[in-house]
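Quick heads-up: it's one chain on its own, the form predicted on its own, in structure tokens.
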Amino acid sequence: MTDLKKFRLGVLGSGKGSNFVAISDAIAAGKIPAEVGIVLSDVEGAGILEHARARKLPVQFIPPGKFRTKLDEESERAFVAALSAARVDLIVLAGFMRVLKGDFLRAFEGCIVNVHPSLLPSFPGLEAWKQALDHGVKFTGCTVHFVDAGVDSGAIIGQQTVPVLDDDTADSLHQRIHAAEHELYPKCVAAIARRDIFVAGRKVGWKK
């Protein structure tokens, strides 16, 4: 029987890493039966790497290559190799600003999750909180979902609503959505680690 405490996360991020901090703190508090196997970034000075180093976790900067919005082939192979060597069961995207493509997705099929700042399928893509304001919705929120080849189109794991206030700016709404992400993301990762998540009738989250 698999020891749930050995469920291993690989975390990818490009920025400050606040969602990583929320997940790491939940692990430390015993709320997620998992451990972080490695933290990777495509940005050498990313805050997420500093947070990971402070927690004495393995970190690695991998140059993203020549493209602006995706990894090039060499970089993709390096990311896959690092995650495979760390024996991760689940890849957690925490502000990772590169679109993942074919070979990466095939290597970790059904084992990559992301958090998006809207109630998908509404407002996929960039600056979803601004999209919500522009459309005049009264509620938006955040969604944790599996990653597939589409844009924010993978199976939904969990959602949390955030009201849109009359005096909201894009910044104030974004901040409240971000706070909701810090609550929702650890809960969803914990559910996957416990094997409580089903998609299309099968349990997911443990790399075969």
Ligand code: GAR
Second form
Amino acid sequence: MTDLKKFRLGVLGSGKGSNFVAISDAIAAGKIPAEVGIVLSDVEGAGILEHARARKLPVQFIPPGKFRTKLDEESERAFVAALSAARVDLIVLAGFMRVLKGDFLRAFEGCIVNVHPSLLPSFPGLEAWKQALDHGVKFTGCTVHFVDAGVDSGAIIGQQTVPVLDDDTADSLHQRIHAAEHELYPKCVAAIARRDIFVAGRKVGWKK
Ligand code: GAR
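Structure of the form predicted together with the ligand, please, following the form predicted on its own?
Next comes the full complex, and the chain you just saw is listed first.
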């Protein structure tokens, strides 16, 4: 019998969830051959959980524990357990603001992607759009990449440029980068779900 198992996504976010909405809308429009298995957040009132509930998707808030920038061991175990129970094929970080470490990365090696609001390797870390504006670059953008043990350092899947305008403020630039993310992220997730890309070390390419 044909295997009808759908490619399943586990989505993690800490914020308003606009990238999750873009991905979820792309699934509904038939542009990504996948389904969302679970949506998890480290922030109880996060908008991403509301958006997922409105779409009748399974959601869970998991307290992050005692650290500010990463999950503590108990929390990490709970995230891994929830994602394993949901049988996800790909973990999609959509504004998840904690660095993932050892056991989590080992459990899902090569199966975690993230979107970052700059053209990496420029401006990793927080408020990347502000870093770009302060630096005076003429173009910035967004990057979708695999997650490795570093900060915003994994192999790059796709990038989209955004020009920096003379009268840009941090807010106006951030808004345009966000809009670019909403185009780029669903395309990259679709490419992975369709098995259209290959990974060779740091190089991610399109299969011919
Ligand atoms: C996005 O701009 C994403 O690039 C950023 O958080 C925002 C989440 O927005 N992620 C990072 O900076 C991760 N290093 P959203 O909750 O509306 O999708």
